[in-house]
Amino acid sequence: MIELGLAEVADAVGGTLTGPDAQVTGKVTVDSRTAGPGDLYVALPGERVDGNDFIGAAVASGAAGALGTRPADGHPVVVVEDPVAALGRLAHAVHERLPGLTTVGITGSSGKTSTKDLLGQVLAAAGPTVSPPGSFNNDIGLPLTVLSADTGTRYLVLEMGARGIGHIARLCGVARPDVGVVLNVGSAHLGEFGSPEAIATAKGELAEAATGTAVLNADDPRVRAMASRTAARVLLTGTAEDADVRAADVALDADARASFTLHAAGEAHPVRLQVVGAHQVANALSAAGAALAAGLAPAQVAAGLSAATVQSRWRMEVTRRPDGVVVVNDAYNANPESMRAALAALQGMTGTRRVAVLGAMGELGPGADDEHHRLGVDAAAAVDLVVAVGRDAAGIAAAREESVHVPDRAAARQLLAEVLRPGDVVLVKASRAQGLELLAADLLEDGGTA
């Protein structure tokens, strides 16, 4: 973060200074057991803690001062009544603060944290860049990303989630992208928003704040009509003939690996991906349409797409256990569509045999049920066996008689471990609120792996 008094980050949030003044220094944080010499801790309510009350123990540490709901002590906290939508409006201070900044948004239903990850890497060899791993997509996720940024940063990547209408709209308003991407609208909450078509409006909330271009996926027929929504350059990518950053002559290797000819801008070059699954090379084009939107050459974006790797936890990580079996911990989320992704990688694996450990995916709405009956008739067509962990997981095992439903982790993990065997290669995924992440540790402490 760029350097700030705590009086200057009062008038930033319309707060009220509280203690004396002192200059932030270091970084931005919500966790007072993080919190070193100039930081600003940021006291964020909760339902079974209050931040304002670690205040003394931040600043002990020392922090420069907080952002609070009231004060503390005698010790530098700049009051407001809200400290989420304070740091956003921080954060929105900052951006507008950094010189020769461009700021690319993604959002999709799945992907985006894949794609920012691609993204981060290929911009990073161009400039300095702020990327971070994993999910920090929402209000105080976002924020803090952009405060992660300075004067140096030349690109900033940012992930943005919606849970509703209006959702990234109010993330933009944080900082406003140069360039947005939309990957896709799928099923992701879909019980939240009640139909694909206010997915599709919410999502293209970012093609209509993007200043400069829009990166639009033209596979995925709703994206590809935001075209008609943005005011910025439409840049369409995907493996449709009128893509302007396209992908031919795709191809797997044994571990799932996708190759393909990336064409943009008149010119044609070899990518060969180290992420796995056939999903990733959309991924990868729309990673490459911001890349390109924000000044590099085809030739440096294919080159940094294909020395890109897993970046964040969870996601398609695979590991060959000395025994022989190999363990794809995908369990970070899931939704129909990237259930079907992930299955479609572990297809494509060479194995002995193929294992599909599926948990329950969340809000789906009314027609979860169905979801579940249907995800469990394509996975048993898919591979070779299927393990339902969970009660809200029996519809995927109720599919096919040959499917097996077991009750939890504990369960899974004694039939796992009786039948498995060298060779064969297992998928673990489900959505975030299973903790399946934890069964998938299991499987490679169960390999002789740490």
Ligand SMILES: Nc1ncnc2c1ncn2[C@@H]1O[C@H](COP(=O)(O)OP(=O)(O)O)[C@@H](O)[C@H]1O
Given for the second form:
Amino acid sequence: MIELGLAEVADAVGGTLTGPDAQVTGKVTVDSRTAGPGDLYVALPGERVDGNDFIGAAVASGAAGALGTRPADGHPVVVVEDPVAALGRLAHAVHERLPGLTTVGITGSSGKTSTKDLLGQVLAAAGPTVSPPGSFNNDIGLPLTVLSADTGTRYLVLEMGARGIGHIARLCGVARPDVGVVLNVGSAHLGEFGSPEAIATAKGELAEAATGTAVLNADDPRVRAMASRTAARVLLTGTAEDADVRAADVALDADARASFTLHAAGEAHPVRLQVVGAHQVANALSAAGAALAAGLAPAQVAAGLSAATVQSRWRMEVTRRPDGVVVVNDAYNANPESMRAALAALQGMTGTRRVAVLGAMGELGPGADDEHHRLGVDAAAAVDLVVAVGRDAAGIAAAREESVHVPDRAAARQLLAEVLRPGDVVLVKASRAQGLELLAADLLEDGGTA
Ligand SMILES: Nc1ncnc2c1ncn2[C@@H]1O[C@H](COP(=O)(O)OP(=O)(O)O)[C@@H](O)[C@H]1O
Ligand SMILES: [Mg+2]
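Write the structure block of the form predicted in complex with the named molecule for the protein whose form predicted alone appears above.
Once more the chain from above appears, this time first in line as the rest of the complex follows.
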């Protein structure tokens, strides 16, 4: 973070400094165990523990002070009512003091993290960039990301998630983006939103908030329509003829990695992605649009995309076991669209047999049973064997007689140990709550990799 006194922090967040003033010279953290010299520890109310109880420990580790809901034994504490809201206000104040920064916000139902990671790598070649691996896309993660920028930072890439109307607008209130990127409107969190229209309304808040450029996916009608909701310049991306940033000649290699010609600003440059799956073309074009809006040249963007690798765990992580079985760990999360994107990638990969090991998709609302059935039908048509894991995934296997259902991770591991042969490619994917990345790790261990 930029250097601030605790009295200034109190001022920025509308809190009261108790204890002595001190200078924050380090980072901002919500985990007292990571607090070090000069840091600001933000004490959050947890479900099991109260962060306020660890203020003493954070200060003992050298923290300059804390943000909390009550004074703590005379330690320097900025006392506020709502520490999460205060974290947002602090991030806002710091963001306002970084005028040289170009801020990009990214939202969409699927591909936010993948696109952030592509863009972060493209921008990093042009200047100091903050774009942390992982999914820091909520009211805590986004401010923390903003607060990790300082006066040396040139580009700030922010992932923005939403579980309801107004969420993205609130995140944009923390750090107003110069460039707003909307990827797609799918069915992630459909249960909470109620309808795709509501999801479009929520995602479009980013287009509304963007001050400079709205980068919109021309191939998704609900995203394209957001052009009418923004006063910013609109940059359309996609394979559509009228897209400003367009991919032509898209081809997949034997490992389902895409190459294409990037057309932008009257220039054409070859791109050869290292990340896996045809769905990465759309993500790459969105990242390209944002990088161009941030002032990079098309050749620089094409080179950056071609050099970019997977940054965040459990997203199409491809590992070849010593015995020749290929494990594709895409177990970070899942919804109907991302399941199909991953299945399409699996289908495009060279191998003797393709095996899809799938767990349940969460938060789909009343249509969940139908969605699991439809996925089961499509998966069975796309691959050689479908293994559904866990009680909530039974519908995936029930859709086709030849598909197999196993109750849990251990049973899946046992079955796959018997079934898998050298040359097979096995995809592992489910919603976050299913924790199937552990099964992917089991499979690597069984093949002698991990
Ligand atoms: N553009 C896309 N369209 C459909 N599915 C995608 C897209 N990009 C990524 N995915 C799928 O969604 C999963 C989650 O990707 P991620 O980038 O983490 O998205 P998010 O951050 O939006 O949750 C990936 O593992 C992949 O299966
Ligand atoms: Mg994410």
